[in-house]
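Only one chain is included here, represented as structure tokens and corresponding to the form predicted on its own.
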Amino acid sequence: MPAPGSALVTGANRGIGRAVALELARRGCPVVATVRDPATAGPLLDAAAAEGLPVTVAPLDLEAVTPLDLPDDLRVVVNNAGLQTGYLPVEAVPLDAVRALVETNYVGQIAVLQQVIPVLRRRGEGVICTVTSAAVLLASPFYAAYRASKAALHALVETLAVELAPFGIRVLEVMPGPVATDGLAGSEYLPAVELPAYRAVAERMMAGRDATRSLAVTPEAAAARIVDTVLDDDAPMRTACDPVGDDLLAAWRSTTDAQRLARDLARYRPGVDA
């Protein structure tokens, strides 16, 4: 598709969601950019007026989400907002964080796509793009909350695609792997560590994150990437956007429920490197 239209970014203040509505607006797209606290926008606002880019900012809190003033000429959506949190294991994870984790990365989505869908069923053509992660292939421990809540969107987007393609509106799913966010070093500590009977395990993963910060890449390349699907007509529904997440994604492609299964397991048993 041709770059001009309007673009709607969510969780657009940091990280991946900062980097695509930058990446947006250099491909000509005038960007709508949506923050919780509209106070942690500068650093978007700065990098944008540096290069004289159309960005605007808009406040949208996914745990209750008010109606959006939406552009007439509204082309592309990328969700990208999202929490990371509650790294416990299931009998133990507090169920105000799965609560808030299901509230806000797949209530919040569907609040912001009831709004959406009518602007770009009208136009009769559109992107929505869904960032999820490439956790949800990877059967890592005390990840299951935040795993589950963005399986619900990789179980959503495959509806969507089916439901709006008579319309002209692409549906597409990307699926980061490590990306270096704030996200990310958030997650290296698993509190799953102070319960004796998982520590050994969280103790493995925690020392494996050197491997894995070491093999993210930055916001601006996974952006790059991100973009790149978004205007490609013929870009597949679910992708990645960094060489681990192609990785696991290749291997979702290609082996069984049972043989994934077996590969985590060997993965994260006593005595083997996570």
Ligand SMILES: NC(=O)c1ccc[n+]([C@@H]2O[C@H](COP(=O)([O-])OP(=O)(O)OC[C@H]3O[C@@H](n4cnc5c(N)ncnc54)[C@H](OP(=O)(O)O)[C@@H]3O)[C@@H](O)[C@H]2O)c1
The other form holds:
Amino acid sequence: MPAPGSALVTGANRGIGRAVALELARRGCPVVATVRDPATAGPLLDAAAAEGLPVTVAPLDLEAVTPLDLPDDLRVVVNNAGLQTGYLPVEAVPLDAVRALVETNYVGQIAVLQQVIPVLRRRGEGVICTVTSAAVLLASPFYAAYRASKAALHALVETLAVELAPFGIRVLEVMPGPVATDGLAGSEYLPAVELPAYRAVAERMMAGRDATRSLAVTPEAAAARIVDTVLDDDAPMRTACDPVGDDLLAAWRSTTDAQRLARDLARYRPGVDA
Ligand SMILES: NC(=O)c1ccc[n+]([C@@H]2O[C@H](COP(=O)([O-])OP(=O)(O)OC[C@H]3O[C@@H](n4cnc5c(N)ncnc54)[C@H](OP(=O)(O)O)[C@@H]3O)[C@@H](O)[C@H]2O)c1
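Now that you have shown the form predicted on its own, what about the form predicted together with the ligand?
Complete assembly follows, chain above in first position.
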């Protein structure tokens, strides 16, 4: 993609989104960085100013999407903002937590897409990159509500890729494995541990968090991979942005449902470290 045009990145005040916004700006894209609360954009704006990068901030709450002021030369959209919560067994996860996940990780994303697609379609070019999760590829206990909210996007991306190809719009899904952010830190405590029937598995999963943390890449490393993919006209529709995500995606592509179920049953059965 030789002339990048402008970019929109959601959830850009911290974590992967902030790193992606800065990396896109370094590679020549003026970036509109959306944040839920503009008062939290200081670190992003300071980092951009320190490097002289073209980053502006716009408010966006995925639970109540309002009209966005989109640049005429919009060419890159990175749907990164996401909610990571609700790590409980299906029988116990509060329905309000499920609703918040669906509203933020699915309905809100469509509300943003409904604004950006007409702009890209009129231009006859562009790329839409949606950040889901490699968690979709692994049947971890207690992740059902989160995984399902991301799996909805996983299906949405496939249809969008077909729907928007006639307009010259590329559609991508990036499925991160562990990336060292607040979101990852927030998943270290599993409230399932408070439920006697699920305590043993939850304790083993929490005990394995050191290993997960040691495998996590930095947001900057993940962002470099994401931006490489976004700017590569020949990139595959679905990729990861870190070694754990690469391995999970490769395993998902090369195994049957039965093989993956056997792997995950063995991984999480009582007495085995998760
Ligand atoms: N880190 C990982 O290991 C990992 C792994 C797999 C997938 N992911 C995905 O990667 C993306 C970024 O994750 P991260 O780890 O960088 O997360 P993070 O540090 O927790 O940041 C989440 C971002 O999403 C924003 N957000 C949450 N709810 C929102 C809402 N209702 N409206 C608008 N923005 C909202 C947050 O804004 P506030 O600051 O206002 O809360 C924040 O900017 C997410 O989609 C996540 O699911 C992350």
